[in-house]
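Taking the form predicted alone, here's one chain by itself in structure tokens.
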Amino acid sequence: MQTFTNVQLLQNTLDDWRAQGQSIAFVPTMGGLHAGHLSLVALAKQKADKVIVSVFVNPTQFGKDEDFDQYPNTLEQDTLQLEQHQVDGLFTPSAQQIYPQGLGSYIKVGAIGDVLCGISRPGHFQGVAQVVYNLLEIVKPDMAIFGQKDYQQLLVIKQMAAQYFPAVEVLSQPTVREKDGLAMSTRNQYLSIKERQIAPHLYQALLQAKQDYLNNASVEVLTANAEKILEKGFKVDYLEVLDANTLMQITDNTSEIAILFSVFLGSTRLIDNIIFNKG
């Protein structure tokens, strides 16, 4: 595996690859790599010739008092991952890399990017599509890999990429979960033992959730029994029942549903979804 720092190094390589007809899938991360990071390396080696993969933790999605400062570091146990998986590269830019003429963002999200995070965490999807934006230029991908638990972020993304990109193939993976329900995520480790214990019951709201919208109840009865699931030990953040591939409200052509919850668990903020056919 080769490692770059450099953009002009990497793009040589890519110019290189390029020139002997082989097929570049990309995959950002901001490192603190686990299974649901490397479903993602495995889907891009299976549709690609060459796979890159990002570790930058990039400093414009984070709003004031949130956890950049202490967001993990495992760049060691990252590499070593990624060599066990074959990766063909890994890019580990600085700031400045990314962002040689400042953390400005002049990428528009729109109203997918207003709802749901977007009020919770205000210019969150603007840095997220516009690092998202500087990447793909940097690297110029055959395609570009993401996960769904960040299901709205994918959206933001997909129409970002479908505007400005329109020649990189946007792929997704499912979420990956602990054998109890528990969706991965580099977030986790903030969890105290005990909240860890408590953790799974998100999934387990989720399920009830689209068992109760199968079996024809009201967003406001499936609302409460997954609230009533969470009383103990989250603060709900939100609880919504959305079309899931416009984020808005569900109307007579909806054909897939998203549940999408946001929760505290202490300090820690965890998301969770569930993406299926309306029936």
Ligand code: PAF
The other form holds:
Amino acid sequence: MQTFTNVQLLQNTLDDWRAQGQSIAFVPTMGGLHAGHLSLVALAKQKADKVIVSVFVNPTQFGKDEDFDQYPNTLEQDTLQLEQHQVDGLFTPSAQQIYPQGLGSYIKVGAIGDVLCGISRPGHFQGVAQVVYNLLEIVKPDMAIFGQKDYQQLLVIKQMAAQYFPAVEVLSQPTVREKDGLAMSTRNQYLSIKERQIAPHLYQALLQAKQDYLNNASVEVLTANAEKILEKGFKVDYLEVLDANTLMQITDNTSEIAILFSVFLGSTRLIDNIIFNKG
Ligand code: PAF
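Right, and the form predicted together with the named molecule of this protein, after the form predicted alone?
All chains and molecules follow, beginning with the one already shown.
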């Protein structure tokens, strides 16, 4: 695996690969890699001849009271894991390489970024859309791959890519879970032993909500049942049942449902979701 810190050197190699007719899949990450990220790498390897992974903790997607300064830096282990998974290139740019003109952002996110985490984390999706735009502009891959755990982020990126990078196919992989159901996340490292024991109830609450929905329970009943499961230790940020394509209220045209929950466990914010056919 080649490691690149410099945009020009990365682009020279990407150009060589393209000249040889090789397709390129790109997996952007912020490091702290776990099995969820590795499932994105596995899909990338299936779909393309060459795989590039970036590790860049993007300052512009963190709010001022959020965990940018504590965000896990595990570059050594990340590098080993990517080597073991036969990734071709690791891109670890500096902020200067990604934001040569400064940290401003100008990519418009639109209504899909205004709900859910867009309310709890103002400016977050603006930062995500901008950094992914800048990364795609540098890498110009044939496809880019993201996890469904950050479902709203996935929709924001799909919309941004459709507008600015129509030639890039945006692919996704289902959430990877621990044995007890907890969605894998770099931020799970923040949980205390006690919080880690409670954390799987978030997925239990989602499963209950899906069951309630399929049993035609009202949103009030569904929400009350989820809150009951979450009342031991969680502080609810949002519990929503929405159209999975628009993140708006469900209508007769809705084909897929998204149940999306965001909670705090101590000071750690956890998000998770379930997506399923309306039936
Ligand atoms: O999901 C992430 O790890 C980040 O939000 C991303 C997409 C790499 C942008 O910084």
